[in-house]
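Shown next as C-alpha cells: one chain only, the form predicted alone.
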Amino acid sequence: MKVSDVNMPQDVKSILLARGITELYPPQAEALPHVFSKKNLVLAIPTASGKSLVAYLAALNGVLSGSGKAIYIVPLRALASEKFEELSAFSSLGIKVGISTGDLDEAEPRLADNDIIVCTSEKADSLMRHRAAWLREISVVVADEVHLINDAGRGPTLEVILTRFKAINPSAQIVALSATIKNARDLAMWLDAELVQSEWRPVVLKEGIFDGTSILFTDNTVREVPGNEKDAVAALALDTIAEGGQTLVFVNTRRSTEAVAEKLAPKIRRMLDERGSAKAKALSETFLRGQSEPTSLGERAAKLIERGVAFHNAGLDSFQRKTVERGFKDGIIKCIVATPTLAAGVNTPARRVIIRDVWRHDANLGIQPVPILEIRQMMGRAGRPGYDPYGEAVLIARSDDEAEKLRDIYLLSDTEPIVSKLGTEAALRTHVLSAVATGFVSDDGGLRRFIDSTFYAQQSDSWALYGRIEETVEFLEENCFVESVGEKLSATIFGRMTSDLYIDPLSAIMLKGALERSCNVATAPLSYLHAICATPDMLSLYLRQNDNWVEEKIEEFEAFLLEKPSRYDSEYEWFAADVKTASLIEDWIDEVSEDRLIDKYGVGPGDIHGKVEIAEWLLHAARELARAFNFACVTELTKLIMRIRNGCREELLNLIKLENVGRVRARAIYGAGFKTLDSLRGVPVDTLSRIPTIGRGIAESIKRQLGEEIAPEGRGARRKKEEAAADSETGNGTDDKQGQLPRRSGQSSLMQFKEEKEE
C-alpha cells in the first residue's frame, strides 16, 4: 500500500514521504485501519518489519485528533533515547515530545507540557505512584517489547502499568508491540485488542546451521563458506565482510565477547581499505576521549575499534556502548561480538548474525539452554532494510547430532508462550502496596478486581491467586505498610513513603532497622553502604576464589548495621557478597581509579556506574526514611550521597560544586593547595591554568563562576589557548565528571543492570 493512499493527515504524509517512506509493509497496511479507528492493537511481527512506524502513527493520530496525550513505554533507556529522537522528527507538526527515564521519586510536572512522553516502564509506574494528574489525559498507550511481560525483572511492572491504564483510562487506545510469540492471541484477549500477527519481513531471512564448511538452511539450500579458517566464527564473519556485509556474533559471556573480538581483530583489519582504516582510527580516538576515566578495558576496546571490530556487553558504560552502536550503524565497525543484551536493545541489524552459544549459566539452576524467543530475537537482527539483499542467521554446530538438535529446537519449533511473572512474592508485595498507597484500590473487593484484570489472572487459577494476595496483604499489615478496618484498606505514612521512594517493601524494612541501630553505634560510611547493598533492590557482586580479602574485612569491621552471621551459617556467603559490593562503593568514594576497581572487583565501567547509581538512589531513600522517623543520621547520609554522586572524599565536596570540575580536577586543584572556593579567589588565571588537567579554558570558567573578571590576555595568549585546545583533544583536559550521575537514577537502570548481570 502506498503512503499517499492512506487516510492520514497530510502533514504526517509529507514527513513520511520526505523521509523516503513511500510504501507500507503488508503488516503495517493491515494494522493501520485498526490504529486510525482507535482500536486496541497487538502487533506481533518480526524485528525490522515496521512496528515502530505503526506506533508512531497511533501516537500522532491520538494527539492530532485532539483526543489527548500519548505515552510511549520502552524497557531500556537506550531505546527511550532512540524513540525520542525519531518522534522528534514530527515536531514540525507543532507536537512536543518529552522524555523521562530517571528520578523515580518525583511526579515531574514538566512532562505535562508535552504531547507525547517517552519513558521506561519503571518511570511510567513511578508517575502513577506519584499520581501525576496529566496521566488522565493519556489517549494512546504504546507498550514496546510487550513480550517482556515474560521477564521476571521488568515483566510485572509492565503488566501492572497496562492493567492500571485499562482501569484509569478505559477509552485509551493501547498499542502493544511484540516479537513473534506463540500466544500473542492471549495477549490480545487480555488487552481486548485486535491482533495483527505475521512472519513477513522486508528482507528475506535465511536460517541455518554451520557445520564447519557449509551452512545448511531450512529452505534446504546450502552455502559453502570458502577459506581455510578452522575457527567457525572467524570463517563466517570474514566471509560476510569479504562480500561487503557486516556481522553480529552472539556469545554467552562478557569474557567471550572480548576473547572472540581479539581473535578476529587482526584478520578484519587486513580487510579494511585506507578510507575504512582512517574512519576506524577516528572512531577509536572518539571512544577514548569520551571515557569518564582512562581504563585498560577502554584501551583494549579502542584498539579493537581501530581494527574494525568491537565487543559489546553490560560492562561497558553507556557512552562506550553508544559509540560502538553508532560505529556499526555507520559501517565503520564491521563486526560486533556481543552478549544477548544487544539483541533486545537499539536497532543494530547486520547482513549475517552468528550465534555461537545456546547455553548459559544460571546462578540458581546451573547451565541452561537459552530460550527460543531470545535466540529468535538475535536471529531477527539479520538483514538491514535498504542495505542488505538478504539476511542470514546462523547457529554453529560442533557435531552432526548437535546440528540436528539445534535445527529442531531453534529453527523449526515455535517460541515459548509468554507467562506472567506477577505472582512472585517481591512483585506482589511491591505492586499491591503501590495500588493501595495511590488509592487505586481501597478495599478487598477493589484489590481482587485489580488482580482479576491482570494477565496473571488470565493465566492462573483465581482461588490460588486470592490466597497469595491475602498472604501479601498480611505481610504488609504486619510490617506497618497498610492498615485494614473491616474490608477497607489504606496505606500508612511508612507505606506511602515506601511506594513513592520506589523501593521494595522488604528493602524499606531492612533500611529502617539499620537506621534505628545507627542511633546506638558509631558508624562509618561502610555501615550504611553495606545496609543498602544487602537490600533486594541491589544485586550483589559474585564472590570469586581470590576474594579472600572480603572475609578479612568482615572480621576487621565492627560497625555493621545488619546482623553478621556466623562463618558457618548458610547466609554468610550472601553477607560477604554484600560486603564486597559495599566495598566497591566505598573505594569509589575514596577516589580509587576506575582501572583499579575493574581489576579488584572483576567488573567493567558499566557495572561501576550502575552500582553507583543504585547506591545513590537507595541512600536517598534511606535519608528520606531517616527524616520521616527523626533519626539523627540525616546529615551523615546527605554527605555520603554527595560523595557517591561525585566519587570523591569529603574534603572535595566544596570544590566539586564548580561546573566542569569533577573528582580528577578537584583533586588536582586541592593538591595544588586550593582547598576551598574562597581560596581560589584572586588567584591569577595563569596560575590555575598550570594545574594538571585544568588548562586556561577551565581556569577562566572557574573565575567566572566565582564572579571575578578575567584580565585581558597578554602576549602568547593565543599559543596558550592552542595548547589548551590540544590538551582537550588528547584527553589531558577532559574531566571525569563521571560522579555527576543523574540524581536518584532509579530502577530503569536498576532493572537493566539486574537483567544483564548474569553475563
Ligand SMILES: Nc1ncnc2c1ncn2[C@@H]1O[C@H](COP(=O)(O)OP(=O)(O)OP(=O)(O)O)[C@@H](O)[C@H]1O
Second form
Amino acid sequence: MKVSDVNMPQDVKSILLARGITELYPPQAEALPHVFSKKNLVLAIPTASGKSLVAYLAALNGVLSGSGKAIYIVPLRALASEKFEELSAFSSLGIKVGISTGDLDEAEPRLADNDIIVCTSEKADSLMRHRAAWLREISVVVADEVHLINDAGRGPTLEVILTRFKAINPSAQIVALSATIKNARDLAMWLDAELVQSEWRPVVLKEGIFDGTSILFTDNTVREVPGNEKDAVAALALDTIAEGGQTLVFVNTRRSTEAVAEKLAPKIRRMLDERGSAKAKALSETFLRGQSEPTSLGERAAKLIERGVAFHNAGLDSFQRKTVERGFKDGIIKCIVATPTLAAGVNTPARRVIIRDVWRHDANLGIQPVPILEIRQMMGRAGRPGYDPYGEAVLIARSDDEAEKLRDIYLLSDTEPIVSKLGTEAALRTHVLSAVATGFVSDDGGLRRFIDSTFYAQQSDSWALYGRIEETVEFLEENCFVESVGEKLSATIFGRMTSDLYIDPLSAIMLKGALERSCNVATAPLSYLHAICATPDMLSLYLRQNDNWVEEKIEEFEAFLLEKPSRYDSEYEWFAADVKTASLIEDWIDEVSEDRLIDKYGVGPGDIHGKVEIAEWLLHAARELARAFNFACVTELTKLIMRIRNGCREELLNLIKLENVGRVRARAIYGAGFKTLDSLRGVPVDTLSRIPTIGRGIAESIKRQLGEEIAPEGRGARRKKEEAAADSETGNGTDDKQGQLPRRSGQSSLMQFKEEKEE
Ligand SMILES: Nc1ncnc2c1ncn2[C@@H]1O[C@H](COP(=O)(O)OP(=O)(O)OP(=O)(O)O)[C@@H](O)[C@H]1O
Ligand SMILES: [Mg+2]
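Now show me the form predicted together with the ligand, since the one above was the form predicted alone.
Starting with the chain above, the whole complex follows.
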C-alpha cells in the first residue's frame, strides 16, 4: 500500500515520504484500518517489521482528530529517547512531543503541555500513583515490547498500567506491540483487541548454524566461511566485515564482551582504511572526553574503539553506551560484542548477528538455557531496513549433535508463551497497595474486580487468586499500610506515602524500623547506607572470593540499624552483600575515584551510577518517612543525599554548586585554598586557570557564574588563547559531568541551580 493512498492528513504523509517511507509494509497496511477505527490492537509481527510506525500513526490519529493525548510506553530509557527523537519529526504539525525522565516520585505537571508523552513503564506507573490529572485526557496508549509482561522484573508494572488504563479510561485505544509470541491471541483477548499477526519481514533474515567451516541456513542454503581463523566468532565476524558489513556478537557475560572484543581488535584494525582509522580515532577521543571520570575501563574501551571494535554491557554508563551505539550506526565501529542489554527494540546496522552463547548463569537456578524469545530478539538486530539488503543470524555449534539441537530449539520451534508474573508476593503487595492508595480500589469487591481484569487472572484459577489477594491485604493491614472497615478499604498516611514514594512496602517497613533505631544509636553514614541497601529495592552486589574485608567491616562497625546476623546464620551472606553495596556508596561520597571503585568492587561506571541513583532515591524516601514520623535525622539525611548526588564530602557541597564543576574539580579548587564560593570572588582568572583540571575555559565560566566581569584580552592574550586551545584538546575545558547533568549556561545558572537544590 502506497503512503500517498493512505487516508491521513497530507502533512503526515509528507513527513513520512521525507523520511523515505513511501510504501507501507503489508502487516502495517493490515493494522491500519483497526488503528483508524480506534480499535484496540495487538500487533505481533517479526523484528524490524515496522511496529513503531503503526503506533506513531495511532498516536497522531488520536491527537489530530482531537480525541486527546497519547502515551507511548517503552521498557528502557534508551528506547524512550529513540522513540522521542522519531516522534519529534511530527512536531512541525504543531504536535508537542514530550519525554518524561523525571524522578519516580514526582507528578511532572509540565508534561500536561504535551500531546504525545514518551515514558518508561515505571514512570507511567508513578504518574498514575501521583494521580496526574492529564492521564484522563489520554486517548491512545501504546505499549511497546508488550511481551515483556513475561519478565519477572518489570512485567507486573506494565501489566498493571494496562489494566488500570482499561478501567479509568475505557474509551482509550490500546496499541500493544509484541514480538511474535505463541499466545498473542490470549493477549488480544485480555486487551479486547484486534490481533494482527504475520511472519513477514521487510528485510530477509537468514538464520543458520555455523559448524566451524560453513553456515547451514534454515532455507537449506550453505555459506562457506573462508579464512583460516580457528576461533568461530572471529571467522564469522571478519568474514562479514571483509565484505563491507558490520556485525554484532552476543555473549553471556560482561567479561566475555571485553575478552572477545580484545581478541578481534588487532584483526579488525588491519581491515580499516585510512579514513576509517581516522574516524575511529576521533570517536575514541570523544569517548574519553565525555566520561564522567577517567578510568582504566574507559581507557581500554577507547583503545578498542580506536581499532573499530567495542564492547557493550551494563557496566558502561549511559554516555559510553550511547557513544558506542552511535559509532556503530555511523559505520565507524565495525563490530560490537554485547550482552543481551542491546537486544531489545533498537535499530542497529548489523548485517550479521553472531550468537556465541545460548546458556547463562542464573543466581538462583545455576546454568540455564536462554529463552527462545530472547534469542530471537537478539537475532532480530540483524537485517534492519535502511541498512542492509539482507541479514544473517548465526548460532555457533561445537558438534553435529549440538548443531541439530540448536536448530530444533532456536530456529525451528515456536517461542515460549508469555506468562504473567503478577502473582509474585512482591508484585502483589506493591500493586495492591498502590491501587488502594490512589483510590482506584476502595473495597473488597473493587479489589477483586481489579485483579479479575488482569492478564494474571486470565491465566490463573480464581480460587488460588483470591487466596493470594487475601494474604496480601492481611499483610498490608498488619503492617499499617491499609485499614478496613467492613468491606471498605483505605490507605493510611504511611500506605499512601509508600505508594507515592514508589518503594516496595517491604522497603518502607525496613526503613521505618531503621529510622526508629537511629534515634538510639550514634549513627554514621554507613548506618543509613546499609539500611537502604538492605531493602528489596536495591539489588546488592555479589560477594567475591577476595571480599574478606567485608567481614572485617561487619565485625568492626557498631552502628548498624538492622540486626546483625550471626556469622553462622544463612542470612549472613545477604547481610554481607548489603554491607558491600553500602560500602561502595560510602566510598563514593568519600570521593574515592571511579577507577578505584571499579577495581575494588568489580563493577563498571554504569553500575556505580545506577547504584548511586537508586541510593539517592531510597534515601530521599527515608528522609520523607523521617519527616512524617518526626524522627530527628532529617537534616543528617538531607546532607547525605547531597553528598550522594555529588559524590563528595560535605566540605565540597558549596563549591559543587558551580556549573561545570564536578567532584574532581571542586576538590582541586578546595585544595588550592578556595573553600567557598565567596572565597572565589575577586580571584583573577589566571590564578584560577592554573589550578589543575580547571583551565581557562572553566575559570571564565566560574567568574561568569559569580556574576563577575571578565577582563578584556590584553597582554598575554595569545598565551591565554593557546592555553584554551590546549584545554579543549586535553578535555580540561569540557564539562566533567557530561552525560549526567543537563547543561545550563549563562549568569543565571548558579541561581537556578541553588533554587533547584533548595526545592
Ligand atoms: N513502511 C516502511 N518503509 C520503510 N521503512 C520503514 C517502514 N516502516 C518502518 N520502517 C523502518 O524500519 C525500521 C524498523 O522499524 P521498527 O523499529 O518499528 O521495528 P520493530 O518492528 O519495532 O522491530 P523490533 O521488534 O526489533 O523492535 C525503522 O528504521 C523504521 O524507520
Ligand atoms: Mg520495536
